[in-house]
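Read the single chain below, which is given as structure tokens and is the form predicted alone.
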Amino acid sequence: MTRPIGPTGPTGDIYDPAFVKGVFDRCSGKYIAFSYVCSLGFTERWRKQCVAALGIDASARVGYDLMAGTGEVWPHLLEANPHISQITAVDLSAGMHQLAMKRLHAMRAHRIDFIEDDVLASNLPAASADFVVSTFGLKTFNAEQQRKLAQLTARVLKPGGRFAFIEASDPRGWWLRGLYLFHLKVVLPLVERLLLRGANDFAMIGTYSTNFGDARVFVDMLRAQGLNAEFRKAFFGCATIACGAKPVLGSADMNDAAI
């Protein structure tokens, strides 16, 4: 694993959920703008992509917004479907939350609630959201963490509950990766530095990214929770995608289910 870059959690681990919210809380101020003018604007056109790639209709009326930080993906939603009700927003950072409410999204108030916590220890309801959709919080789990996240994708959602999750990735195989990869673990640590001088918060991004490669073990931890999900890539790799559906039990399987 690549050696973790400035100060950890209690157990000395990037993981530790004490930690990320440490990083993201101090990102939280220049947060959007940074994000945006580092990925060359690709981060919003990637969002778009993994609405689209949700693929909700009409009839969905409330999901969850996993490691939702700022919420810039609830635009698109809302356009996508403007019949949705109210989207939860799950995330350890109150500050990324509240720069979100602030900067963002004060006329869709009514319609955002918020969790502050560890999304893999809340306490949300089963069978409970029509969606499921989170933006490029998936590398800050670790493999064990992705594994308790699809548990909990499969549970939350309703038959026929749709989801859709969109990462930052490796990618392995593209001629330009090398490119890619000095970007995020040089030019990104350096514009911290220079301009933000940080606690190389930012950096952090880079360091989650390359560990985290991409979605396609996930996607496999969809599966294995009985969800019908698909991989999917942005940008030669640079982003990869898990989405699909809960399956709806035909007659029989619920019959075999009630006995």
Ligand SMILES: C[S@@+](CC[C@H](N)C(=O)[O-])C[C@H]1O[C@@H](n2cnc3c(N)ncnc32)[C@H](O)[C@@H]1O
Given for the second form:
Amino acid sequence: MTRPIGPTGPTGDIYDPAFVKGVFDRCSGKYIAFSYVCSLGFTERWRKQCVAALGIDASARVGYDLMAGTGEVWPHLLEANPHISQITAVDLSAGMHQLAMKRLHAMRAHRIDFIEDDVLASNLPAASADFVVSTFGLKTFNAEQQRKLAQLTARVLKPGGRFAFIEASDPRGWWLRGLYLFHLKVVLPLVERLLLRGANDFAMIGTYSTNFGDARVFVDMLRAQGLNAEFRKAFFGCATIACGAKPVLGSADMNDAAI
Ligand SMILES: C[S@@+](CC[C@H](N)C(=O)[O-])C[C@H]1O[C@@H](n2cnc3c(N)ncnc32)[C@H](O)[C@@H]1O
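Next up, the form predicted together with the named molecule, please; the one we just looked at was the form predicted alone.
All chains and molecules follow, beginning with the one already shown.
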């Protein structure tokens, strides 16, 4: 049964991983349909744009999908590079994990490894990835958690490895911003309350998204870790991307970073 939740978790913190896990465990059954319908199909388009921004070539073999959810980005990744031999997905929600494995990806199971854990507590090995991708997984991190995520990204990438993160964002400066925020903050919670018997979980996702702002701050954090990072907008800034690469030792960028 879906049940309403309060505005904060047991520690009074909506960024507490235990609270975030509860939100996504309860959302998982309806997540795919709700995110597709309520974003009017944009989430799928943005996942593709994120993979395009990742820009991996045929030599990329292994990588991480962080905050993987039900693995919606995997088909796009494997289409962009059929030579990928292993995607290690990390997600803390058991509900999302089960759905990913049961409903979507039995056919790809030999190429997917799923770690059910808080990504910031997981011990992913250093220099183990040709790529790191993440779609809509940034918003449930506060600033300190985002800084740790930037650190982790820099640590797990091999030199030359590429990364891309996309997140729904506040399209500041866009003339239709008011309408977009109305959709996020008023329409979606209403649809959820009516269709999901008073539940408030997807409304929490709206709260995380509007608190998030955009990926600019995260780009600065990635740069502070020595990565070459770039900020991009998708659809007038309704989603933003942090993408780039880890410099190869000895390249001009790394020399700059060392000065
Ligand atoms: C909005 S969903 C995105 C799922 C998927 N990547 C997509 O494209 O739809 C965010 C996911 O991040 C996961 N998540 C949030 N905080 C996490 C953490 N600290 N460690 C691992 N996963 C986390 C949630 O469980 C949820 O599945």
